[in-house]
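Starting off, we have a lone chain in the form predicted alone, written out as structure tokens.
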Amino acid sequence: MGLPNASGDLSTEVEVDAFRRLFPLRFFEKHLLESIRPDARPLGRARDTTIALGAVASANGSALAKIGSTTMLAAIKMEVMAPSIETPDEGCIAIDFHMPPICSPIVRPGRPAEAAPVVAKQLSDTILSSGMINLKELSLVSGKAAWMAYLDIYCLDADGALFDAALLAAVAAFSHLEIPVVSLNDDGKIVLSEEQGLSDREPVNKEKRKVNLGSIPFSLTCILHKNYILADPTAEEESIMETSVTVVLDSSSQLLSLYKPGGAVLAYTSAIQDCIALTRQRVKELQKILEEAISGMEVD
């Protein structure tokens, strides 16, 4: 008796899937009329988010961040460098963002992904201008030695809101970061004590330490379509509804930046205000998720 119903359900599923592929915008708009999305989320809700600290054992700081299916792996490697003449009491941060072919079918082997340099520039601007890292904390000996923090972020699954997930992974990696112990070698150069076997020497910095984080940035990307605002879009939603706005706030909900890369929909003041309000809610969620990840790491 159940066979006809099962056949009917299967036929309906095929028809829905075919309609979704042939008329994607109409498919989404039918859901928007009901104030819901195909994945059953309300328009203003972000996807489930997780953070795992210490994902890369060989890195000085690392984290794996997931927003829905979008997955980012961030790793920080610390190296001693000579500071610049202009900033003798400061270290430096170098940020790179990688999108290997495994992350998305639109990324081709041998060709750099178009989004990669854009996200890398956004990350660099946001992290360096937010005041999260005091570069003076990365100084070892004024004018002679300082830390260079190499932050590499790898996109393992590109299912929308790439910048949001990449920034979250970067923030989490800096939360996990430990500054290594360094000593003077026989040539008078500052080197990592563990790598050079100089554990018996007087260290320049006494012990491994955490970096004091200042204003921590969090972001939320929203899609604008007609009179609708969709928070945390998937890759499919981004490809169909092309107007996006990314809001970056700090941990006290102060606006750090707003990014709108074109698009057909005008960003009216009311829409921007709604996006900022959604981001403020999202910041509270992300702060709690990050705090729980840090607490779990301390317990372990």
The other form holds:
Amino acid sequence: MGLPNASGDLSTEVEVDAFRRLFPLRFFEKHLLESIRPDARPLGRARDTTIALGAVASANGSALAKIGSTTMLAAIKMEVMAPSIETPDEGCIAIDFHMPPICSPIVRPGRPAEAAPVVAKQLSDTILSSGMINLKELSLVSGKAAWMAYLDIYCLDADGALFDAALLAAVAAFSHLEIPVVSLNDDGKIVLSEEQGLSDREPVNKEKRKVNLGSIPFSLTCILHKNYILADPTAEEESIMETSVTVVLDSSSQLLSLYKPGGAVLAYTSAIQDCIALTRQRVKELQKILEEAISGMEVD
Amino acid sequence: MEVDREDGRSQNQLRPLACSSNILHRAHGSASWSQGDTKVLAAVYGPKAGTKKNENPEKACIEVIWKPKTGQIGKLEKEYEMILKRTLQSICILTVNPNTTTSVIIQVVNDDGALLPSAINAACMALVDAGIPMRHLAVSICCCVARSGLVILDPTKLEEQNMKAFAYLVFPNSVHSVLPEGSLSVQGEPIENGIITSVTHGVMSVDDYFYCLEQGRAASTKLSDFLRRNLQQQSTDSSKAG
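Next up, the form predicted together with the partner chain, please; the one we just looked at was the form predicted alone.
Below: every chain and molecule of the assembly, starting with the one above.
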């Protein structure tokens, strides 16, 4: 390793990988001056996104979403339960987000990730308040039986923008969801019917049906650093530049959430407007990707 | 368009604020903050030596513990802890005492709407009482958007549940400066217009959100004045006692 030159800058003496580890902020700032990021993306572009529906065969609906290296697996299992007394015509959705140790070196079995309950709660709030699923559609027999949908999202690789990938996986899983056929048997209980002719009564729902989705929420996380706005950060970028803003918009451009949890950089009106504009573009991209994935499944 | 609020407040009127500090004797700093019926107690212990495992040892670390009034600690409390921690980390000068941990404990005494903003205000006052070095204070407000599009400030719990959407906003406190006006502005806006933290719930339009920001900024100026008067009174009281 050479000695620092006259200005104390080791950049000409040290290998790129070593400089990246020793002086991460300076490494990134050198790239930002040229309006580019280390993985050659322009500042406002998100990473390549793919969605694969039906990843879990035993679940009623599932999807695997990847944004760059961040991978999320979402699966929905449906169960019949008695609806609550206050809402006899509505079903229920329970959302849980897990970060198993496979996703990141900082997560260990005895040390759960700090981010997991926070992302779980954010997802739950966003999906339930977006009106994507009308809970009345999940009702079977008013007051007696309704569907409970258990949505579990597993993070398989945590490389930044966890909430974006998790929301995308959840939305894709709901678009793949097929509600199974059930009928009432003699005891008045709801059972899964394999064939139409078995039960005495007519099936409660004739065929496996898809859920009607209302306006679908999509999100984009941006990082604010001095005057720069970086869309869709990787885990390395998130750990160095800590100020992040997550904007969730639905397909009719209503704001579902603008989440900025602290951070050294203050967000002024112009920065927020830029983040919202970047999110609008991203919503269009994600809508296209989701529609392609759904039509791909239907061809099969 | 007028909105009838149950307690007869106008759209932009805040509930009566009450704040007292140095109420707990074992804690290095403490404060109690109440907005109407919402009351929160905050205690600060620190700086203590050493940081936690994944934290940067070159900076001070802030740890937040949130205790609800009843019930077990769940995801909501963990989320509030994370938001509070990141907000306080952005206002404290972390390079002054490296490799130390400052613990902030929040105890909810009563929740009647705008709980997180009250907790942020209480935590800020407790940090001042403990003498932790800070860049500026964090002034926090809750804005609700009604179905008609009207924005009301500082809702009660009932109002929060009935409204279309609400937003918790945290701004830096307003600046009284001897420098000429405009020399402290960033991108053409004064420093106190920047948002430190924003958490929203429910569906609102983008214009509604910007309207909330405007109302929030106006209210944060009033809150900053309240804080300033409170802190000035306390410093004169303690100098008399000494």
